[in-house]
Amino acid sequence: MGKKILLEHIDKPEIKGIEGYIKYGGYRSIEKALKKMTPDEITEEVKKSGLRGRGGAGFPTGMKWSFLFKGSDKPRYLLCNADESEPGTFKDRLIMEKIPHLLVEGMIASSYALGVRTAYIYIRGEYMYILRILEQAIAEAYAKGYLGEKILGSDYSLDLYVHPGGGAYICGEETALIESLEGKRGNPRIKPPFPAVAGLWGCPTIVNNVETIAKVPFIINEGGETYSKIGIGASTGTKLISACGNINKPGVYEIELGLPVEEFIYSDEYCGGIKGGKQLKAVVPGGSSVPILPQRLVTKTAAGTPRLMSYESLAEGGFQTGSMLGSGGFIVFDEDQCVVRNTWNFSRFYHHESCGQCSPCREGTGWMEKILHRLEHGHGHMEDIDLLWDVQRKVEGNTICPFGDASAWPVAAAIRHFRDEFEWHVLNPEECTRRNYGMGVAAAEPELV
C-alpha cells in the first residue's frame, strides 16, 4: 500500500464538513504558516519538495511561484484551475466533491506564500453541483476565521471566490482561463508577457491546478524534504490517476510516482487487470492529448527497462516510443478496441473545442476529424493516411497555445504505432460500413471540404 497524501481519509463521510476535516488534521498548515513561517520560507519548502504541476505540464511549482513579479504595487492573484475537461481525467472532481476543505486550505496557504489577498477557483461549467459544495466549504472557512479579515488574529487577510466557466476545454489553458475570468471570450494569449508578470487584469498572477494546490498543506506540515523522499528521482510525491477503459476497477487512485505501470494495471490494489480476461492492446497514459502506447511499450520501454508511472519513464524515448504522464487520465484499451475509431473520437472533441484563433488549429482539427471519419466509415483511401500525417504535422508547434499539439499528438502516435490498422480500414470498407451503419455497402462518400 503506497503513501496517501490526499486520499488518506477519503472514506470518512464527515471529512466533507469543516468539523470533520479539522478532526482529521485539517487547517493545521494555516496555523503553522501564519504563526511560524514567512511567505518566502513556504516557497522554499515547495521548491525543496520537488512538487510539479499536476495539471499536465509537470512544471516545478516552487519555481513557478518564484517567477511572480514583485517590483510592483499592483495586487497579486492566485487562480486555481479546476476546469477539468481533459477526456479521461476526473481526479480533481474527487477532491472537490469529497474533501473540499483540502483545496480551500491549500488556497489559503498558497495565497499567503504568494502575498495574494484575493484568490479564485475557476471551475468547469459542468461541475455546478461541485461549485455549491465548494461555496459551502468556503462559507464554513469564513465562519471559522480561516478566511476574511485578519485570519486567526494575524495581519493576513484573504477573500476566496468560486467562478464557473462556460464549459470550454480551452479555458483549461491558463491565459484563456484568465480571459474568461475577466469576462471575455476564452482565447489564449500570446506569451510573453507571462501571467506571473501580467495576468489577471494586468496584475501578477499564478495559476495552479487543484491537485497541485491540495499538496501544499502536507508540504507545510511535514516539510519539503519529507515530500521529496516520496516518489522517484525528479518525479517526487504522489499522483492522482484517473483510471478508466477496459479494466476491472476503474476509479481514482493515489500512487507513489515510480510505481511500475504493469503493477498499476494488473494489481488488485489498483486497476485489477483487463476486463473479461482479455489482452491489453494499448494505453493512453495521461489523458486524451498524449500519445498512445501500444502493448509492447506499455510495461517496458524501448530499451527494455520496466516502464514506471513517472514523468521521466513515461516520456523515455520521446514520442517515437514514449508518451507523457500528463493529467493522469489513464485510458486502457483491450484487444477488441479499434484505434482508428478511438482516435476519430478524440479528434471530434478537439475539433469541437478549438477556439479558432489560430488557423492551423481551426482548420487542421476539422481536417483530421473528417479524414478519420472517412477512414472509420469505409470511405478511406491509402493516401488518406499520409494526408492525415501531413495535416497533424502542420498543426503541431504552430499555434499560440498547446491545444494544437494536443490535437495532433494522438493522431501522430496512432499512425506511428498502428498504421496497419489504418490500412485495414482502407482494405475492408464493407466491414467498416457494417460496423458503423449496420449495412454491407458503403453509403455515398462524404465530401472532404
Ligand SMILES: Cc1cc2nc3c(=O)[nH]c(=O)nc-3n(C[C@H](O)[C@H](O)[C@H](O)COP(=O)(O)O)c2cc1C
The other form holds:
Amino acid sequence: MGKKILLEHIDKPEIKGIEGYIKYGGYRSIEKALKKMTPDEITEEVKKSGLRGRGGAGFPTGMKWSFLFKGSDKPRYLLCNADESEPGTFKDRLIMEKIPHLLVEGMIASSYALGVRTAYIYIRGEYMYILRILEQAIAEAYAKGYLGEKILGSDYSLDLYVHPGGGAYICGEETALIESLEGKRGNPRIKPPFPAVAGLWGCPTIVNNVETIAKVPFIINEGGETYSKIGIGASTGTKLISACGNINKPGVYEIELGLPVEEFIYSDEYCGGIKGGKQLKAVVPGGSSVPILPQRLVTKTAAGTPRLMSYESLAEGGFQTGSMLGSGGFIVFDEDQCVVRNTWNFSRFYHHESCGQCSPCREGTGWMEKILHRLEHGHGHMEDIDLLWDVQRKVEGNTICPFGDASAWPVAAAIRHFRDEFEWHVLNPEECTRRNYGMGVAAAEPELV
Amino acid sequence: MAKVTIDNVTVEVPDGTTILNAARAIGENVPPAMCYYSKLKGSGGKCRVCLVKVTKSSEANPRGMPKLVASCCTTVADGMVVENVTSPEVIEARKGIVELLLINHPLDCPVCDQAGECHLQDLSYEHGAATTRYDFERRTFEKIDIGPYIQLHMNRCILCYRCVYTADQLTDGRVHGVINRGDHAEISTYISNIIDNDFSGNVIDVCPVGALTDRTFRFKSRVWFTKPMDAHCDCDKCSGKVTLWLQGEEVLRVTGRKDQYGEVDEFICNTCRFERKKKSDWVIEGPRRIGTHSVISQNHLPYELNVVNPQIAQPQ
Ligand SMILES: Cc1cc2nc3c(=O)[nH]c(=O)nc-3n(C[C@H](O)[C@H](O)[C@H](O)COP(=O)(O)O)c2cc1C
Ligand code: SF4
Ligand code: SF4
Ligand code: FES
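What about the form predicted in complex with the named molecule, after the form predicted on its own?
Below, the chain from earlier opens the complete complex, with every other chain and molecule after it.
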C-alpha cells in the first residue's frame, strides 16, 4: 500500500464540507504558515520537497515560484489551472469534487507564500457543477476566516475566485488561460515574457495545476524533506493517475512515484489487469499528447530494466522507445484495439481544438486528421503513411505553443511502433472497415500483411 | 548594443532588436515575414515563415537554441549567431510551412487583385513545390463585402492578424476580428457588420494576401499593368502621402507608400484612398521605386522547382 497524500480520506463523504475537512486535519497548514512561517520559508520547503508541476510538463514548482518577479509594486497573481481537458486525464476533477477544501487550502497557503492578494481558479466550462462545489467551499472558508481580510487575525488578506472557461482545451495552456481570464480570445501568447514576469493584466503571475497546489498543505505540515523521501529520485512524492481503457478497474489512483508499471496495470490494488483476461497491446501513459508505447516497451524499457511510473523511467529511451508521464492519463489498449483508429480519434481532437493562431498547427492538425480518417476508413494509400510522417514533422517544434508538438507526437509514435498496422489498413481496405487489426491478426495470419 | 551574426554577416544593433530587424539592418537574406508588421504593436509570431536557427545564443551562452525560433519575435543577444538561408534545416522548415499555408489556399491568383504584390505568391515561388500533396477538399467560405470599399475573401486569408491589430491600433471601436478556432477560424465582422471609419482602408494595405481588397479597384487591371507614382495632397485627416497606381491618365488605385518589405511608411485615410481618384486631386512627385522582390515583376520562372511541365528545360 503506497503512501497517500491527497486521497487518504477520499472515502469519507463528510470531507466535502469544511467541518468534516477540518476534522480530518484540514486547514492546519494555514495556521502553521501564517503563524510560524515566512513566505520565503514556504517556498524553500516546496523547493526542498522536489515537487514538480502536475499539469504535464513536470517543471519544479519551487523553482517556478522563485522566478516570480518581485521587483515592482504591481500586484501578483496565483492562477490555478483546473482546465483539465486532455483526453484520458480526469484526476483534478476528483479532488475538486470530493475534497474541494484541499484545493482551497492549497491556494491560500501558496498565495501566502507568493505574496498574492487575489487568486483565481480557472475551471473548464464543462465542470460547471464542480464550479458550484468550489464556490460553496470558498464561501465556507470565508465564513471561517480562512479567506478575506486579515486571515486568522494575521496581516494577510486574500480573495479567491473561481472562473469558468468556455470549453476550449487550449485554454489549459497557461498563457491562453491568462488571455481567457482577461476576457479575450484564448490564444496562447508568445513567450518570453513568461507569466512569472508579465502574466495576468501584465502582472507577475504563477500558474499551477490543481494537483500541484493540493500538495502544498502536506509539504507545509510535514516538511519538504518528508515529501522528498516519498517517490523515487527526482520524481518525488505521489501522483494521481487516471486510468482508463481496457482494464478491470478504471479510476483515479494515487500512486507513489516509482511504482512499477507492471504492478500498476496488473495488481488488484490498481488497474486489476486487462479486462476479460486479454493481452495488453499498448499504453498511452500520460494523456493523449504523449507517445504511445507498444506492449514490449510498457513494462520494460528498451534496455530491459523494469519500467516505473516516474518522470524519468517513462521517458527512458527518448521518443524512440520511451514516452512521458505527462498529466497522468493512463490509457490501456487490449489486443483487439486498433491503433490507427485511436490515433485518428486523438487527431480529430487536436484538429478540433487548435486555436488556429499559427499556421503549422492550424493547417497541419486538419491535414493529419484527414489522412488518418482516410486510412482508417479503407481509402488510404501506402504513400499516405510517409506523408503523415512528413506532416507531423513539419508541425512539431515549429509552433507558438506546445500544442503543435502534442498533436504531432501521438501520430509519430503510432507510425514508429505500429507501421505494420497502418500498412494492413491500406492493403485490406474492405476488411479494415469491418474489424480491427488486433494482435490476434498478426499472430494468426502473418501472411496477410 | 549587441553584435549578432546572421548568415556569416555581423551587424551591431541596439539591445532589444529582433533577429528579423537585425537582418533587415544587414539588408540581405532577410527572413520573410507574413504576419510581423513593424508599425503594428504585438504583431508577429503567428505565420512561422520567419523561423531561423540560432546556433549560438550569446557570448555568455555558447549553446544554440533547441528549436527553430521566430526571428520576428526573438531578440538578439551580444555574440548571437544565427543561420537563415545558410541552414538547410531552416529552408526545409520554411518549405513545410509554405506548403501548409497553401493546402487550404484557393490558388486563384489569376482572378486575385493581389497577384503580383502578394507575399504568399512570392513565398510559394521561392519555397513552394510545383504540385500539391494535399488531395482533400479545401476549406471554403463565402466572400463578403464589408462596407462599400472593402471585400473579404476569407478563402485567401492566412490569419496573420495584421488587419485586427490595424483596426485595434488605428481606429476606435474595432468591429471585426477572428471568430472560431483552428482551420475554421475566420476573419469576420460579428453579426454582419460593416467596417466604417476613416482609416478602415488600411487593412487592405497590411493584408499580405488578397483576402482584403479594394472594391474600387476590383478587376480594373493587374498591378503589373499599372504605373506607381508617388503623390501627395493637402489632407486634414492624414499625411496625404500616397502612391497612385495609374493606367494612362486614370488613377485606378491609391495606396500607402510601401517599402521593400511591403510595409507602408504612413497609414492613409479613406478619403485619400477611395475618393481622390482624379489625377488633378494630387501633386505628383515622380515614379515610385518598386522593390523587385515580386517574382512576377521580374518575369521569373520557377526553374529550380521540379516543374510538372517537362518541356521547361532545367538549367544546371
Ligand atoms: C495545449 C495545452 C493544454 C494544457 N492543458 C492543461 C490543463 O488542462 N491543466 C493543467 O494543469 N495544465 C495544462 N497545461 C500545462 C500548462 O500550460 C501549465 O504548464 C501548467 O498549468 C503549469 O502548472 P504546473 O507547473 O503545476 O504543472 C497545458 C499545456 C498545453 C500546451
Ligand atoms: S500551436 Fe496550435 S494551439 Fe498553439 S498557438 Fe499555434 S495554433 Fe494555437
Ligand atoms: S484578412 Fe489579411 S490581414 Fe487579415 S488576418 Fe487575413 S491575411 Fe491577415
Ligand atoms: S513574421 Fe515571424 S512568425 Fe510571422
